[in-house]
Amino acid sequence: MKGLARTGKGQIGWVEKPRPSAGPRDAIVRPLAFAPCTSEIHMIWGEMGDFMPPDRIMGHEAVGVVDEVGSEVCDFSTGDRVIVPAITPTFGRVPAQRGFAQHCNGMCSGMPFCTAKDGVFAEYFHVNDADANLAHLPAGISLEQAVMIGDMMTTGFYGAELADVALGSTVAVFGIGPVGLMGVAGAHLLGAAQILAVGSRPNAVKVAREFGATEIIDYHNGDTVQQIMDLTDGEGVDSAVTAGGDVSIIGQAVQVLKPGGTLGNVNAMEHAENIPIPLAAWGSGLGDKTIRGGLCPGGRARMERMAALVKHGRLDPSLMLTHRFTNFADIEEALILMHEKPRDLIKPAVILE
């Protein structure tokens, strides 16, 4: 089979590999839609892929059709259309029983795509623990919507969940790329009253407002922290979600948190050894401000809940799709586009049907 791989640092190319085979509890899936993510950009052009073997096939966001199932798979059959989560843990491990399946075999190991095995940018790809990880694609959900569920939607929502967004609360979302936009949508659905979205790209600003942002903070108009404090009458916010930027974003979020506030980080960062936190803003360490960061949950139950929100019209994640491709080979162009990030980009995807 053919797949798009990281052939070296800063390099991608097409490779030929044997079609994967399914173990007793696994499935082999053929893609119907897939999308590149900033994580791939970190892995190919940044530091996160330095540990990878040569010619690792990339990709972890896909919707597909089941091509083969293992002998012990009960709930899926050949021909089923499925949502494939980016995070496909081994649910039999002890960390999963503790509630952190995304770290089932060590830190962040619940995402084996790209990191421990070939990813989804291939003619066929392998899904472990199929009954626990795949979710049936409900009728009425388009491929454009579904391809946003497995990573962007669950990750952005997890940011809002980590930040303990509550009814009537005030929330700041730092970064309104696709994950941040889903953070805005998650905060809105969790009942936030005031949602301040930090970003400036016109397409993203428009979608942020459609997803529930009440104010837009543009750093071109002045200091981000000061703008947030001014819009909250100097009090700051109850919750902050960091979904983009470098390590300095954490410090900004801490500065705008009220005492008792919570920061939820779903932004993977690199090019630094430490995260700077302004000591005064944290009350010299006594400010009762909580910082939480996590890899989004995956698995079937999570995907079914995300899909239910889309099916019943609570939100339309396909509003983030700005660049649509229709051929298998177009994933290379879509990935390069994600790397270059033109100003009109939110999310590219390849839709094969």
Ligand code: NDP
The other form holds:
Amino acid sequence: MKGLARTGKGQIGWVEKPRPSAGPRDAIVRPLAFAPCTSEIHMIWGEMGDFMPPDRIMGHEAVGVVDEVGSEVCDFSTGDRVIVPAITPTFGRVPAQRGFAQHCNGMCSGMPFCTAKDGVFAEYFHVNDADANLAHLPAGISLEQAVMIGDMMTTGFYGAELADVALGSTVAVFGIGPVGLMGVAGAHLLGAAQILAVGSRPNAVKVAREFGATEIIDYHNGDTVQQIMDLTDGEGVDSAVTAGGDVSIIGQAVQVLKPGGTLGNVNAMEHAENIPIPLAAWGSGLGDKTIRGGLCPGGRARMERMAALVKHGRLDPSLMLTHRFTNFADIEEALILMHEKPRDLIKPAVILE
Ligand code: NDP
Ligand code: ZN
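Got the form predicted on its own; any chance of the form predicted together with this ligand too?
Following is the full complex, with the preceding chain placed first.
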């Protein structure tokens, strides 16, 4: 079978590999839709893939059709249409039993796609523990919507959850790429009153407003912290979600948090040894400001809940789809677009039917 691989640092190319086979609890899935993620950009062109063997097939966002199941799989059969989470943990492991399945076999190990095995940009891909990780694609959800569930929705929503967004609260979301936009939508669904969204790409600004942003802050137009303080009468925010920018964003978020406020980071940061936190803004360390950062939850139950939000019309994540492709090989162009990030891009995806 063919797959689009990271062939070396900063390099991608098509490779030919044997079709994977299913162990007793696994499934082999054929993609119906897939999309590139900024995390792949970090892995291919940045520092996060430095550990990878050459010719690793990329991709961890897909919807597909089950092509084969192992002998112990109970709830899925050949031909079933499924949502595939980016994070497919081994739920039997002790870290999973403690509530952090994303880190089941060590920190951030819950995403074997691309890291421990080939990813989804292939004619077929392997899903471990199919009963625990796949979710049936409900009728009434389009492939354009479904392909946003497995990573973008669960990640952005996790940002809002980590940030403890409460009814009637004020929230700042730093970054309105697809992840931050889902952070905006998550904060809105969790009942935030005021949502200040930081970003500048015109399409993303428009969608941020549709997802519930009450104010847009362009970080090119002066100091972001000052703009947020001005828009909150000098009080700052109860919650901050960080989903873009470099390590300096964390310090900015700490500066705008009220005492008692919480930061939920879902941005994958690189190119730095440490994260600078301004001491005064953290009350010399006594400011009662909580900093949290996490890898999105995966697994079947999480996917079913995300899908329920779409099915019942609480949000339409396909509004983020700005570049739609229809051929298998177009994933290469989609991945390059995600790398180059033209101003009109939010999210590209390949929809195969
Ligand atoms: P994008 O690159 O599409 O979006 C980044 C956003 O950050 C844009 O809105 C951009 O603004 C904004 N931004 C850039 N610089 C600044 C700045 N200095 N101040 C404020 N905002 C800024 O990224 P994605 O949405 O695709 O992904 C976001 C991050 O989430 C990535 O690091 C990705 O790796 C990570 N991720 C994490 C996961 C997890 O589980 N934790 C899972 C999936 C992704 P502009 O509008 O001007 O472009
Ligand atoms: Zn991702």
